[in-house]
Amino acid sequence: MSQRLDIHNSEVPVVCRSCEARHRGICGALSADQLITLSKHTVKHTLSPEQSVPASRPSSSNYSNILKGIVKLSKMTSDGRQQIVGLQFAPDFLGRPFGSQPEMAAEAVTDVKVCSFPKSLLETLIAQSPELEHKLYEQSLRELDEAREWMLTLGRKSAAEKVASFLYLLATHADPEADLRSDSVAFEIPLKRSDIADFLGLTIETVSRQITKLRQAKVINLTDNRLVEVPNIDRLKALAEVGP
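In the form predicted on its own, what is the structure of this chain alone?
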């Protein structure tokens, strides 16, 4: 029986070879021929902080993969207030195949690279590839699990646990190439203190106070209020009360 040719064991399009997210993203489920078809209609975008992400609007005709950086998802209340409802990282997929897009803004909070492609083409590839459909279901279920975990964070955890949970989220997601087997992890906090407070349901003063306490307890090292080093990721995880 012949071996199935895919992104890991065959020639792939040049545009895909340098893709930072190709091994863990949805494209890893496509055959070489399907990748060639997709690459012919692919456009890469580089976004600066606060720029809107393509494919985030309900009227958009495209989907996107995050290749690098962090995207915040937010909704506006009727009186104009913003509520951050989630963060997405490489290699997350932005879009909702075969369903309407929710009224939600997706905005870069760091320098972001995304790969965009037509909705109609991806939906055709989904029909041809059960593996691709399975990948998309996996991401949807993962996002559901993360949303439920965040409901617990917002509803039941203390201020200290909330801030530790936020830092643990960044430590384990911000760099897709990071070796999480290592005890030490370093990353930049991409959000302003006001955005962190909004995301966690805390005041700016409480966020700053809890970060200071973590630094004084040597759970984190902080440089210029942005660069965080976590000497022992397990210790941060324990303070965040993150389950197995």
The other form holds:
Number of protein chains: 2
Amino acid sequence: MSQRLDIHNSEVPVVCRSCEARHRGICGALSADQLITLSKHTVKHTLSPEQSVPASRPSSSNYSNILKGIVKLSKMTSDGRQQIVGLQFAPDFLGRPFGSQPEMAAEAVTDVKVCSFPKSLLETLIAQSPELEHKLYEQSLRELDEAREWMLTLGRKSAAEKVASFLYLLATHADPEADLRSDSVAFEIPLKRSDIADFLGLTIETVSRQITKLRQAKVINLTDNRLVEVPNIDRLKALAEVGP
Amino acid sequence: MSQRLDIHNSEVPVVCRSCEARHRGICGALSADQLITLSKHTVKHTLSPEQSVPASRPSSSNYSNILKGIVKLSKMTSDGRQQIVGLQFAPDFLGRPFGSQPEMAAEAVTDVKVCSFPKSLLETLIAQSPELEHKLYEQSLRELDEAREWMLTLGRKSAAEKVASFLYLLATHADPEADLRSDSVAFEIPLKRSDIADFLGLTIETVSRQITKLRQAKVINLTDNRLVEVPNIDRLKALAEVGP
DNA sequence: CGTATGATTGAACGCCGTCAATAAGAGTGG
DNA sequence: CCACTCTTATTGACGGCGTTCAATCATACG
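After the form predicted on its own, can we look at the form predicted together with the DNA?
First the chain shown before, then all remaining chains and molecules of the complex.
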């Protein structure tokens, strides 16, 4: 036992030390003591693409933090048409605190690691520290902004503009300074075509055709159907045709 | 000066007494003292349809509560295509706390009354009472649920289903028990056709045609283009064709 | 090598947008 | 009261965009 441990009898748990959720996610609002409590009831899961996140099943009484990978939130009509209503990245929080659970699936898009914990525990921690609720509130505001931005795309843009908007979204996400520098950007499309279609409210075929058109117009460069190179990000942005 | 005023030197301000925002809105989280402070910096506005809410202009440093009427939140592409991304009712809070202001217009749909106050004041009050932030968080979660529900409609439903979904939304909003009782419901469409079109991601003509079809199929009964009677709400719900 | 999954491409149909004409009300002013 | 205008809504004809159906290709895996 080190002296340090005697002086501070509460230190950040090992599992949390290099965790992104503690640096940029909601766990940043918690004290060392609270992290210890939380870590005792925590389970890590690894998910392959298409697997659903434990926390998303109504049966489960868990919430989760994404540690790695991408998770899609989607809704379905009774006859099977599907719409992706959100994409979440590390270190996002997954779950719907306070009451009503809207019908929604949460599935891994890439390989995903999550950190799950009981719902009741989060609610206890919220009661203790307002800063935790503040972090949750800020995430929900970000998600709301993204959802509304995407409603404009779903409701009012052509297929060509939708696909360009999607690629522009990925490009700027992969490289946050891309929209400033305006030269070449390269990234990987983490979704398969059917996910892109469900995200854009299109069919697989239309998505494929539009990507082909972008490639023929030299706006993008495709190598292996996933790896995209954008020589001039401003040309892509112009095709996305979004308001000022 | 009455005795009462001496005993409780802080009473709920007159302007707040019968205000819905105090009963169901965010002001319910405030103490009498806080309400007094707030009411001193408060201005009420009356808006006609198409007028934009003061709080929505970036120049303004105000937030608002809706006291009466309906407000639409909308986004536009650079070439003028418009999409309504949210409808807000009394006693909703209007504004975007904490940083980035997404490009969005807020305009009255009906005759509207709002109660406006400085942004800085709200932030002070939030710091004082966590319960206020909790109310704001809950509203943003409701808005997020609604936005995602609507994304499914925008991305995956036909024009007929969109219009039916919209009318079903109004019917259940006008009469919350309508989906249980399943007999006749009557209500007024508070939006004009162009607003409905912008809400559904359609054109005015398509909206008009679909309403005509619903009327011919006796699913609804129109009198003055605004007044709707739904003889059997379940038939309408079936046409909205939404998931389980 | 055979199968499964994902992606591309082609051909034809159909929904919904576009353009245009008409109608119905509301407000204004003579 | 009527004439005029402006806004809002309805209806029709036509064409294009995106879906649907179907065939082909590429890659991974057993």
